[in-house]
Structures are given as C-alpha cells and as structure tokens.
Amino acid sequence: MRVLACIKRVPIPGAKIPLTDDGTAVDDERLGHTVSPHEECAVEEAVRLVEAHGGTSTVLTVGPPDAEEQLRAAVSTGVDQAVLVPTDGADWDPQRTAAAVVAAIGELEQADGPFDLVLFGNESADAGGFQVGIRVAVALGRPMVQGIKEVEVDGDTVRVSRPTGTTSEVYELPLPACLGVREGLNLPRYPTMRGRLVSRKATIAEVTVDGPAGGQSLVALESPPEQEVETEVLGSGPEAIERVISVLEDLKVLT
C-alpha cells in the first residue's frame, strides 16, 4: 500500500514566540523546530502500516526550504521517500496550503499512482485551525475522519475510531481515504544511528506547485500575558510536618 503523512514545520512547542516589531509575524531567527506531536504520530502510523502490509511512504510539507530538517527527521524513522512544497517562507493560509497539498498529491499520484491513505496531524502545533485535511479531503472526493486514535487496514476498507467522551466512534471507511490523526495513536520511534545516516543522504524531491490565497488575512498577532508562578517552601525536615499536614487539609486530601 502507500501512504502519504503531511506535516509543517512549526516552532519547538513550549518555547517562548518572539513576533517581529509590527506584530505581524513570529521572529524564528532563533528558534528551534519541529512537527506536532499529532504529525508525529502520522508519520509514525505510516511507517507502520507499510512494515504490516509492505508497500511505501511519504512524507510532504508545504514550506520554505528549512523545512527539509523536518523531512530528514522523518526519513531518519523509516519514511521512504520526501517531498517538499517549497514556499517564500510566509506562513500561508489553510485554502492556500490545502489547494498546494491538493495540487501535490496529484502530481506524485499521476507518476505512481493513488495513495491508499494520507494522514494529517488532527491540527497544527501553532496555527491549530483544523482545516488542511479537511479541505484536501474534500477536495479529492475522498471520506475523512478526524480525531482518530486507532487504524487498522483489512483489504479495501480502514477501520479507525476516535475517543468520544467515555466511549468510542468506529468507522468504516473505503480506501482510498484520508484520516486526521492525534498524538496517543501510537508511540513515535527514535531514529536509529543507520537511519540518520540514510536521512542525510536522502534525496528531497520538490514539486513546485501553488494555490490561490483564500479569504483569511491575518491582522496582528498579540502574546498572551506571561503566567507568575509563586513557590511556597513549607519548611525542612520534622519542622515542616505541621505545615504540610495544614495543606493537606485545605486541599480536603486530608480530613
């Protein structure tokens, strides 16, 4: 079977977003990168199901030529082959990045035919506006679930389910599909010493393709007031026991 993963290259999540001075975009002079831990885990979920069912996977991004950090990482973990959509470096809105994912698959499909299944992070890292796969999906006239948390391919069809509260979704869908995956689905492999090595060799393919900007415009970007954290020290040694105990009770651990 094959199986394509998309992915973007985002800031490492935790770290502190400088913006530029106008507020217009995020300053990643000095930022380190990945992919979300949902992109992650598609990756990994496509290296897996080519090792069960044998076939072959890839891994795509939309970005600037940076991103082939993020490809290499990927084929360090058994992606066979990489695919970059290169862009100026501005972060582009999800019609345009959907129309150029659109655009993509189906230049690699002509020269080697469909994919069985494309992953996609549930939603990015930073942007996290759950779009992309939805629209390539529709686009592609193929079924789509998001959330998903279990695969399992049998023939024609991929039975998938999502966590729905205190229960679970199952469906059933023909293939060729697309899925929205999130992080948990499975535990991401580090890349082996022989695996790095063959990612640095790796050849990136670029498919130089575009889609028309959509509706969205982005006004200002605005950080969030930094959160204060205040540490109490209970004290040290036997002292500290009746402070402690005092918490406890307030917190109605202890009664």
Partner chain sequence: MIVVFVETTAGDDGDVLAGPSRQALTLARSLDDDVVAVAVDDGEVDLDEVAEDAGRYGAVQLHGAWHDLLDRYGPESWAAALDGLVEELAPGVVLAAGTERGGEVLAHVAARRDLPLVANVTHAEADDAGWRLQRVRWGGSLFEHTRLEAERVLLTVQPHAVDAVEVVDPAAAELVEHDVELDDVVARTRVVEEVVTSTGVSLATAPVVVGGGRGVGSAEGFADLERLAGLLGGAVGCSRVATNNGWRPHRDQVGQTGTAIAPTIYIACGISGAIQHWAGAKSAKHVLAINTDAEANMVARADWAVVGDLHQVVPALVAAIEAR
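Return the form predicted in complex with its partner chain of this protein as a structure block, the form predicted alone having already been given.
Nothing else is written out below except the one chain.
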C-alpha cells in the first residue's frame, strides 16, 4: 500500500514564545525546530503500515527550504520518500496550504499511483487551525475522520477509533481515505545509525505548486498576560508534609 504523512516544521519554544520586534511572527532564530507530536505519530504509522502490508511510505511538507531537516528526520526513522512543497517562507493560511497539498498529491499520484491513506496530524503545533486535512480530503472526495488513536488496515477498509473521554468511537472507512491522527496512536521509534546515514543522502523531491490565499490575514501575535503568583515554599522534604496536608484541607480535597 501507499501511505502519505503530511507534516509541518515548527519552532520549539522554551518557557516563553519569543516574538519578532514587529510582533507578527515567532522569533525562531535561536530556537530548534521539530514537528508536532501528532505528526511524529503519523510518520511512524506510515512506516509501520508499510512494514506490515508492503508498499511505500512518503512524507510531505509545505514549508520553507529549511523544512528539509524535518523531512530527513522522517526518512531517518524509515520513510521511503520525502517531498518538499516550497513556500516563500511565510506561513500560508489553511486554504492555501490545503490547495497546495491537493495539487502536490495530484502530481505524486499521477506519477506513482494513488495513496491508500493520507495521514495528517490532528492540528499543527503552532497555528492549530484544525482544518487542512479535512479540506484536502473533501477536495479529493475521500472519507476523513479526525482525532484518531488506533488504525487497523484490513483489505479495502481501515478500522479506526477515537477516544471521547470515557468511550471510544469506532469508524470503518473505505480506502482510499484520509485521517487526522493524535499523539498516542503509537510510540514513534528513534532513528537508527543506518537510518541517519540513509537520510543524509536521501533525495528530497520538490513539487512546486501553490493555491490562492484564503480570506484570513494575520495582524499580530501577542503573549497572553502571565498571572503573577507568589510561590510559598512549604519546605524541602518530608518535614513539609504537615503544611501540605493543611493546604489540602483548606481546599477541601482532603476531609
């Protein structure tokens, strides 16, 4: 089977998210980069499905040329092919991103045949628009469910489930299908030494496509006001227990 995982490069902020002077972007100059944990699980699932059923796994990102780093990281954990859809460096809105993914999938499928499954992270780590995967699925006319934490492919269908608190909803989608997956779907592996070597030499395919901008335009970013708290140190070991207990009693969680 052919499985595609779609990812997005994002900075890794520390205790605070630093902004550029004009306040319109995260200042990521001094930050490392990664992808959302949801997307790490999408990549891992693509690799596992191909290990189990044969075929090829592909990873795709719409992003700046630097996103090569995240594509190579996916290859180092076992993905077969990597595709970059280069942007101008700006963060594209969800409609434009989805249109580019649809166009890229069109080109990749024309060359090598249809993808049985297209996996997305449930939402990106930074923008969190909760919609790119759904837009792609609707444009392709394929079924799509979000929030997935279990995937089982059986012939022409994929059985998936999503937790809702105390229950789990089960869906059975005909292939080809799209899924928005959540962290917890699997435990992503670490790259092997060999994987790292392979990824360094891997060719990154480029597909240059674009879509029209949607109606949403970012004006500014702002850190929410921090609540200043006075921390009361109750002690430095077991001798603090009595004071901890009176805190719990005051809050009425211990009676």
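If you're wondering where the values come from, they're calculated on a predicted model, not measured in any experiment. Rigid core here is just the name for the largest C-alpha set that superposes within 1.5 Å across the two forms. Positions refer to the first chain, counted from 1.
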Is Gly215 one of the residues whose C-alpha moves 2 Å or more between the two forms after the core fit? no
